[in-house]
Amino acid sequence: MKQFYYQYNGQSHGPYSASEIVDKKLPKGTYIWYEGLDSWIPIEKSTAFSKYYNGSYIDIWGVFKYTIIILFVLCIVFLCISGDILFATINTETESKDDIQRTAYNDPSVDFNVYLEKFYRDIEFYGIRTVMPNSVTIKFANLDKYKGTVNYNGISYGYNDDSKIEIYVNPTFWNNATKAQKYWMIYHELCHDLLNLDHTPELPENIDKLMYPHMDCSRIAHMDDFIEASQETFILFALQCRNQ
């Protein structure tokens, strides 16, 4: 029988029957591969599952769940309006972060220094300034093990406090990714804590984006992607700095 894998958040899962991957409802454009494919291709092109993904196959399953996700929401923002609740945000990452800084390693194949020079050699030539903080902690850590960062390739906690850079990695996603990937994760989060820079919108335009939320390992395969996309964030941050 044949097995399938596909990628989620930068990893792969499988193997998966066709069927366990058809109950899934796995959306369009999620990458896939089975024994026989040079390459990982969508879902939708694949001859195995294209019939759910044409237009021919409705999943009203998938059309009733949304439609009730979609009503939630409206009522939601309808009551935060009419002002009959109070909204409160629920950090997750919050609740794990202890244990995560507990169970936090360093592993001495990995200079993490060596990232850490890089980024500065580079925002500096790009006339951008910072101050090297005081407190310097980028570790490994289970982040699948704790709520709210399961699937995480790496988490920062220095956004908005210049006085730290404190950066935790999934050895899960280090120990498959490419030098190009690994870049880009640990330049995304210095970002965040040294340039305390946010999230892009969640946009088709700005998935090849340094700062887009979620890294598509399938898109970011050489050293070429990553260069662009940094230098791109460092110029328009640099502008921005200057237009202050």
Contents of the next structure:
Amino acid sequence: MKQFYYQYNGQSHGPYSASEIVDKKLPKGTYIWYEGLDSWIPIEKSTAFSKYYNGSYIDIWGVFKYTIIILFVLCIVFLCISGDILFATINTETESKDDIQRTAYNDPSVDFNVYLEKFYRDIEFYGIRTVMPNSVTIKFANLDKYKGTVNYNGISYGYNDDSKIEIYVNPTFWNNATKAQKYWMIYHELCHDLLNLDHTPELPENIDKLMYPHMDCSRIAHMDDFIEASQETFILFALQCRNQ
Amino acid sequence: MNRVYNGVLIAFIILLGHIEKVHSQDFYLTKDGYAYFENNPKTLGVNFGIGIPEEWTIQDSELPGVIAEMYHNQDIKLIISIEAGETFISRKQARVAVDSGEIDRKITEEQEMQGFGTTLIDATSEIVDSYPARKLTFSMLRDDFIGDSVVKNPYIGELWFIFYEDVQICIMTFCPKHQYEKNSIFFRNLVKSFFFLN
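Moving on from the form predicted on its own, please list the structure of the form predicted together with its partner chain.
Okay, now the whole complex, with that chain kicking things off.
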């Protein structure tokens, strides 16, 4: 094994192995000598150690090892948490839907068919023809009770499924809503189920549209608000159907 | 608005003739002189109230479209009827429909077809409880019996069409022509006492 010597404060030190010299992290300009050299040379010019001093070499592990370890641990933790959230969401949605369907109920004092009949009357008035699905379910369900539907006024499960209308209404919303707000919510959900309409983008200019994802009750003060919003939706839909 | 107002036609028949009616109590009266119609299956979901003048009687009717009749005597009457509309219309759209005068022409045509012998003498746009309304004033002749003989007496009738969401409410008033000047303000106040509860 090759032996190395270096000079420090006019004194020579050694012999050391190559790895011992590296560990000492000698500063640039330190003179070293090893067998085969005619004279002492600066360490950065030696064949054996020049790679540690020419700038292209960075001991990443040495310099960043704690950072790398911390990042690695953080990555593992993130993957675990996001995986948990993903699976929890999937499970929650499935469980919520099952729970909603299982616990949904009819209130004899509320006849949702009145809203359904008026919806059909209105879309026909604007020249929109649809077939009544075989399965029609519009019921109350305690949406506030389930993860994923907390604060929902209503939810529909018949989107892109023309065989059914399946809508669940939050009784907390219903019992506090005005007539216009009730019509707004039911027509919104029926547009999902019967016309397969998606939500409008959440942009300020869409806030008064029937298919805006969130219902701002303060902006639906009068039946006129509902009437004009629903008419706009039906007219646009009828035009789209005609152009296709 | 190409449609027949059954309630209006029946109301005219009630005014001009004598139809046997079945009475029920689908409304309630309050001490301050109002009749309230709430959750009444005949009102097509419209809940409303109307003032009842002293010495007047109110009764409901099972005739199609006719919700209630109010009368002071056989000669002075008010009839409320409600018809389903084709779709919802906002107050702004109703205002346009009311001002267009289309309803004047339609009702006049229908009455001519039914042979009521009515003549439109005035048409104005009004507001009833913030909703646009059209008031049509007609003159007409009614067969009145005096002993065994029939006498044709002149009457004046007012038709108030109120456009409310997806229904049209018609309030019809009626009195002998010679009493109309005295009653016209009274009728106006009576119709203007009409208000919606939802």
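This one's a predicted model, so the numbers in the text were calculated from it and none came from an experiment. Positions refer to the first chain, counted from 1. So that the term is clear: the rigid core is the largest set of C-alpha atoms that superpose within 1.5 Å between two forms.
Core-superposed comparison between the two forms: the CA of residue 26 exceeds or equals a 2 Å shift.
If you fit the rigid core between the two forms, you'll see the Cα of residue 231 move by less than 2 angstroms.
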